[in-house]
Amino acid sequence: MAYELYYWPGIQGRGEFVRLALEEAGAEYVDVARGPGGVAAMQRLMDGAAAAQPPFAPPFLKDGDVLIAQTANILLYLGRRLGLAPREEAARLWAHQLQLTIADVVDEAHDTHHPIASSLYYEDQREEARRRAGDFIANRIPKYLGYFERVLERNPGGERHLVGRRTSYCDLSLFQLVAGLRYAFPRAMARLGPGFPRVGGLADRVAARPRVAAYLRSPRRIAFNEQGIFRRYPELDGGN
């Protein structure tokens, strides 16, 4: 039985670091709300009217009578059965604590461009934007950048992978971090990238994977856009 993947149609958000993992191991799913009437079924599972315990938001999985929600949630209870996570438990829960790691920063990018309210237009808040903006590029890119550059030149496993000996599914969700702020500051991460080679590396490789490079060269990959959680604003890119 296929997964079946709830996220919003048009955009990558959150719910693309679910859908590398279902590509890199060559699973079968459905983006359901990309499909006729996905978006309504979406809704009535967050409604609570096909659901007893309904999500909050999207991303969500439906695995025959699981539903699972919350991006790092779904991706733990993939892991194991993609092929893209240790065995071990106290790996397990490490690589679990790096992907909600890369939520924090996620969340982080998306209040560059939001800074005061999700319900308002980026418009209505460009100066704060602006200051918040200043603030990411100057101090929290390269707080987790540097992070993540620590955490491969300390793995056990080596340095190609953040977890491990093998491709997890934190390498990826690395991957579609470098790629989301590569696209949204196009000139702070020209001058940032190359002080975290390590991070530009891993990224680089997992880019270059078959099935994700397949899948990146497909219609099923979402371009960025000003809709979604990495925005390109280049008056918010001052590269310092």
Contents of the next structure:
There are 2 protein chains.
Amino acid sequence: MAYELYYWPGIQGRGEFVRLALEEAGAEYVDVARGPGGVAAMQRLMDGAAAAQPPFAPPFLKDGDVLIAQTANILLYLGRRLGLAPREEAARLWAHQLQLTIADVVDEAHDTHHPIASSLYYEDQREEARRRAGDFIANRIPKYLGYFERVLERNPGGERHLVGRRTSYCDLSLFQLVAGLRYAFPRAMARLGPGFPRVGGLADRVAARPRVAAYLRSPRRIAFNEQGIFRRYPELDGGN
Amino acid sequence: MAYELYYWPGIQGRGEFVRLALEEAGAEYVDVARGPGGVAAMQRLMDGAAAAQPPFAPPFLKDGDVLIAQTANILLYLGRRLGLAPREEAARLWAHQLQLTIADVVDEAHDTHHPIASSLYYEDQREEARRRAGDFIANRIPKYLGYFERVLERNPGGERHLVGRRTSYCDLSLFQLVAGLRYAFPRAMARLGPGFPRVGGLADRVAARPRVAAYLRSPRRIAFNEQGIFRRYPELDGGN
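Output the structure of the form predicted in complex with another copy of the chain; the preceding block shows the form predicted on its own.
First the chain shown before, then all remaining chains and molecules of the complex.
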């Protein structure tokens, strides 16, 4: 039976980390909220009094009777099933730990344009966004990318992967993070990127994997835009 | 062999969620960074070129050869070992999902006093903090506590626990969240709290559990203070 993915249509958002895993694995899935009546179906699963285990927010995944939310948790669930994570417990938790750290920087990337409240427009927090983005570029991007660079460098399985000797969902997610940062902060990343060659190399290799490359060219890949997590607002891209 | 917990001394912070699990289970553990030379030892584990799996940040846990970071991931690891999580996969992931949602609101609570940058003093982002805290109280606390209230209400195992019929690490963490919110936002929580009676009831019951109560009275429990995640700044407590 096909997996059912529920996520806001129109943006890559956090759903994209799940999509990339499903696509790389060639798994059968339905992107429910992008179909007719899909957003209403998604809302029903969140609000429905029937659900004993309601998700707090999208994305969530339905696999038969199992309903599972929180991006990193979904990937923990899918990892073994899709062959995108190690089987042994310590390695599995290590992959999950890396994914949670990617989730942290994704949250921070979101907050560069919404430092005050998700419920307000960007325009109503533009000044605060400028300050927060400045710190994100100066301190947080280098700290996080430096960390992943170090993880790649030290991976006993070789510096082409974050975990072990094979592509895991962490590699796919790091690609997505780098793609998002390059989109949102092109000037800053042009300056900072070369300092993290292993991270950049991994992102480029993931993008070139046959199934990922086919997906990125397909209409299933929503383009980056200014409603998602990674937004290109030139005034937030440093140097101003 | 005793577990080794590594976390900043002087604050409860994210380490507290792990401490509560260890304390409730009566597990043997060493709070390494609170002992002599402990912070240096913690730093060595993060920076040491030897570590193939370096943590990005505290807290992390050492269990023999296993070094594991990210609060929710540590609890995922400890949950089964300490008897504080269900064994069956779907229930285990459900507990983890709730923990990740608690982690999300904890992050947001932190950002009420640091909406611009962790690297800046509170005093340098006080105005922004006032705006962000206003939204947190008006929108986010009710949304999150309303969610946990609903989860308790719908739990097939009964509304005294988040998951199943027994105390899990999620219950302990929800207690800590509520305790933190009550500390940081006493006026707002006096107003909002009664709207979430199941959540408040759970927090009070957890605080009264013999081992938790003994821990809370002990010197091992660091008091809330204005260096931690939950800070009492009256100007952020609504109504101003």
